[in-house]
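To begin, one chain is listed below as structure tokens, in the form predicted on its own.
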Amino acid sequence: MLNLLRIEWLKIKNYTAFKVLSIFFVIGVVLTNYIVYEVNKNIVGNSPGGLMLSSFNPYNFDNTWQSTSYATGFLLILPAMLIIILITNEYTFRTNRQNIIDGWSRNEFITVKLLLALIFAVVSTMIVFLTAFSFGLLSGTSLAWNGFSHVGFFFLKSLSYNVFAVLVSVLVKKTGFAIGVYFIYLGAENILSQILDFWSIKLKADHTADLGSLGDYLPMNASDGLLTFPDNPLKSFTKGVLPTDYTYIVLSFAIAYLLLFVWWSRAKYLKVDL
């Protein structure tokens, strides 16, 4: 397997679609970051109603590990979309036939393809741990390791990304559509799932029942609520009115959904003609 991820490496290492987005997820990583601090610093704090903010810093060791992880989330699209051009273009130029044709079997493909997405999960983790370390370094306060958890969030989303779009790829096999049916996908779900988390809300005020904010139980969505941004006092505010975060459900279907792109992306491929 590790020969097989040396040729993987070859066909990307000189990509230039895999320079530019590698790169600009770097970039953007730290500059979503920097810009989250100078806006809750500058502006939030700053604000007529933003006293009671004043005291509060998201990059704080105490902070750090889960706003980096929640800030960083909203780029994950990156590396999907890189998935997506990688193994759409192994169809559109025939290099899965002549892998298969020189000895791969259908399942040593499919598994690169998988392993390749657990690299890119691996990878986006990596940095956003040298990127809370270094947000939390430059805030003066004492290491801490509050919320560390949202790093391990943040992989299970990543990795939930990265195999949907290996899933959407075995799919769809054209480029440009499967990127399209990957952020159409992801639209439909956020819409789907606004809807859900209002009507969550309504019947926990109607005292019916507290189910747990119902968006956070969809496929994509799941990871997603894994993910939020740490709890200050404006944040407080709202935790009345909200449903209770069931953490440990929202975690259970993730992992659940996340197994279920591996097995329906595996036996696709399987099956698919080549």
The other form holds:
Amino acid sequence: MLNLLRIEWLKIKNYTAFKVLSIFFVIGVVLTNYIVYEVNKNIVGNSPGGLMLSSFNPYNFDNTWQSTSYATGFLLILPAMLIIILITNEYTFRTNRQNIIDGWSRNEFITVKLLLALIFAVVSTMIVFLTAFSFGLLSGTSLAWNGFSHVGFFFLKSLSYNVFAVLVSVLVKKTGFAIGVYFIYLGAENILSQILDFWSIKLKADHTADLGSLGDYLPMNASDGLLTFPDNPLKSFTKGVLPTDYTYIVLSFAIAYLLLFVWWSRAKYLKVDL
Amino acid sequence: MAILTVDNLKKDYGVIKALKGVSFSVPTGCVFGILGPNGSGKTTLLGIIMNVLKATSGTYKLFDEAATDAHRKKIGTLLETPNFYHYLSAVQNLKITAAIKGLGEEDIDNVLQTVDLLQRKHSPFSSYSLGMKQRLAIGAALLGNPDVLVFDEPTNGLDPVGIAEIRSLIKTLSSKGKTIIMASHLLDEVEKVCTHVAILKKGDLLAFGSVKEVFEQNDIVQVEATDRNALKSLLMQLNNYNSLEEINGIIEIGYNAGQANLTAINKFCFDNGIVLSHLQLKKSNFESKFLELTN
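Right, the form predicted on its own is done; let's see the coordinates for the form predicted together with its partner chain.
Shown next: the complete complex, the earlier chain at its head.
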């Protein structure tokens, strides 16, 4: 396993796109959270209700875990894009064939790509952890771990984005086309989820059924839906009163989709002509 | 021992049948040519053996065992195109090949020397010419000094000097006891370097064996005289020929290789009152044999 990763490292360590996207991601995380931090501070400082809100800062401990995870979630397309580029490159260069010809099994090839998706998710989560921790301290509050589960949700979302990128790459093979399909899918799922959410609110209003927000059961939205911005005490907006075990249901869906992506990528790679 | 045994291998791409049940075996130490025109199934066959394509049916063995990943690590292979990471240099690419094969990096400079790329070893692969890319692929196949080499169209994209170098490299490797399996559409190439040959056409195996057996050169004697009919009935009294036929107004007598005796034929005819106006020995050459096999 370590040997597979060592070889993968030989492939990517001198790749410019890898360095550039990694740096973009790290800068992006810090910058995004800093902007949210500053904007929020100004709103709280200048709004008439500022006094009432003064107790609410999204980057105080405990909120910082949730806020940072939520805000950083939007940048997860960067590692996903990197994964698409790295895998579709192998198809373009036909090195996916050469690796097998030279003696890797097909399983080793696809496993190391999935491992890469896992490692990118772990590293992204570590960056989120450090950012959340730093902003928490910056807010002048003392360390607390409530809401830390959101960092776990972030990890799940990151892993879903990355593994979905592996799947799209293996299915589509061409770099530009795969990136296009990835974004179009995310967009399409978002539109569909809005429609489903709207419908589920209607069902609830009619007292027909209360299913939470149905859009959250879609493959990529399941892990998205677990991450929300901390509730502002003045804002009464929530997605409706949800069933108590809603989080667990969505979490189970997210994990199930993740396993499906893993299974599908492997099954595809193991049986096709390369 | 057989290095490779292929048993009734079939491969369909939808309605197109790329391989229609091919069986043969490659003995140890030979230079085995897989010869056939473009689209005859050579690369498909090698792709299946290298596990990048899935056979529709049939089996194959490497080193007399069911093929495994470990077997491929012991074979140096160039299949179809040179496949490398474009943004990496020759050395960086070969480090990856070596690592996959479970080899150290000490052999890299040697093989780059062999294929004459040592000077350019730190240039990115994307800056290489077609011939340099091909030579790097051959270099990669040589890593770890494997006992078996598989070359698919090894002289593709090379200039005449490069072609001569690769052919002499193959001969050198063969003289060191290596087994080489080489696919080619160039008859000339197979004739010059191979000891054994399998001829493929549109997925069918037409012939397989030692080059000598497959391309056995029969003798053909052409004769002519003013009275062709009298000549023909006279020639029928000759013995030990294989065939006697009239082709384009010339009578051709077929013999096994080395069996034709022009003096005897001439004397026989003259003694029986027929003076020949034309007498010539024609060998069926490699190329006509190949055309005969593939047409």
